[in-house]
Amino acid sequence: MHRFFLPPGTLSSGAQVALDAYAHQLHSVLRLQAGAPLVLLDGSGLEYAATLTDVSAKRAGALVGAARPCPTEPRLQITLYICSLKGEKFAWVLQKCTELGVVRFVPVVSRRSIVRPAAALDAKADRWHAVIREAAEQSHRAVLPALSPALDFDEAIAHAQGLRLLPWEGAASESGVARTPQLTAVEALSLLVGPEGGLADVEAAAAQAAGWQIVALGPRILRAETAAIAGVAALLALAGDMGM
């Protein structure tokens, strides 16, 4: 069943809501007609059964039905600090990590980031919000992950609180540094993934000094986009959030 996010506070059982923002998709892409069932969400963690009441190329509306809990949100709340990546790789990470269950994304500009400065990343925010929303709808998320303004690396390592994990290829060469985090009692954490080319040694050292824990993602060197997805999946699995 097709799922659509509306602004917070929009939905209540028995209400008639406008879906004009989705009219083209409903009418011309999905070719739905009045009477079609939908699922509507407003980021509250609930999902609402709804019925499409009218649809045209520019206007659409639905009648909101009963609300029910949506059990797809993870217990472990992961904020992903991800250094900028070239081309569509950054959008790909947003898409896949939304599907996995990340709750917040923070773009970061590091020394080896190809896309810079931070303002250049913020200029892409509308496109990235759309990627996140579509991935959340497809993966049956109940809450839209947040997208924060971009930060420079030093701002990013000082910005995060709580358990902070930094996968770094240099971890394997530093005896006793890389270890598996214990997540049984952890409710939220931050994960920082470097850019193409990895983080500079001085950046990894600065992150450690700021309280970030260096971890490894196995004996092989992963591309930045792979490291982000593998890291999120591994952490959710360790926390028991992958249903395995």
Ligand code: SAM
Contents of the next structure:
Amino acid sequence: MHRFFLPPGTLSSGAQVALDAYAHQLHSVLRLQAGAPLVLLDGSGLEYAATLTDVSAKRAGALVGAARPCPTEPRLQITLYICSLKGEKFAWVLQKCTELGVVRFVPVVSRRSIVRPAAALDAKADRWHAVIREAAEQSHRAVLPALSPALDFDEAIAHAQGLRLLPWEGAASESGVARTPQLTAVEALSLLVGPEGGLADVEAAAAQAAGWQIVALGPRILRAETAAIAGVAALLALAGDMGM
Ligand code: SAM
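Next up, the form predicted together with the ligand in place of the form predicted on its own?
Complete assembly follows, chain above in first position.
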């Protein structure tokens, strides 16, 4: 059944809601007609059964029905600080890590980031919000992951709080690298993944000085987009979220 996110606080059982923002998709892409069942969400953690009451190319509305829990959110709240990536790779990371369960994305411009400055990343926010929303609807997320304004690296490492993990490809061979701490009791953490060209040594050192723990993702060199997805999946598995 088709799922759609609405702004926070929009939904209550018995309410009639406007779906004009989705009219084209409902009418011309999905070709749904009045009476079609839908699932609506507004980030409350609940999902609502709904019935399409009217639909045209520009207007649509639905009657909101019963609410029910949507138990798909991970207990471990991961904020992914992701250095800018070329082409469609960044959008691909947003899509995959939304499916996996990341709750917040923070674009980062590091020394070796090819896509820069931060304003160039923020200019892509509308497109990236759409990628996140579509992935959240497809993966039956209960809430929409947030997309923060882009930060420069030094701002990013100061911005994060709590448990902060920095995967570094040299870590696997280095002694003294923190093994990922026990996560079953951790509620939230930040993960920062470098760009295609990696992080400069001075950046890794600054992050460590700011309290970030260097961690390994195995002895193989992963592409940045692979490292983001593998890192998020590994952390959720270690936290028991994957049911493995
Ligand atoms: N220095 C790499 C190279 O030689 O190709 C480039 C960096 S890698 C493509 C991009 C990012 O992925 C790194 O900054 C790091 O955050 C992460 N990464 C890749 N492989 C990793 C590994 N085995 N362990 C930890 N992090 C890794």
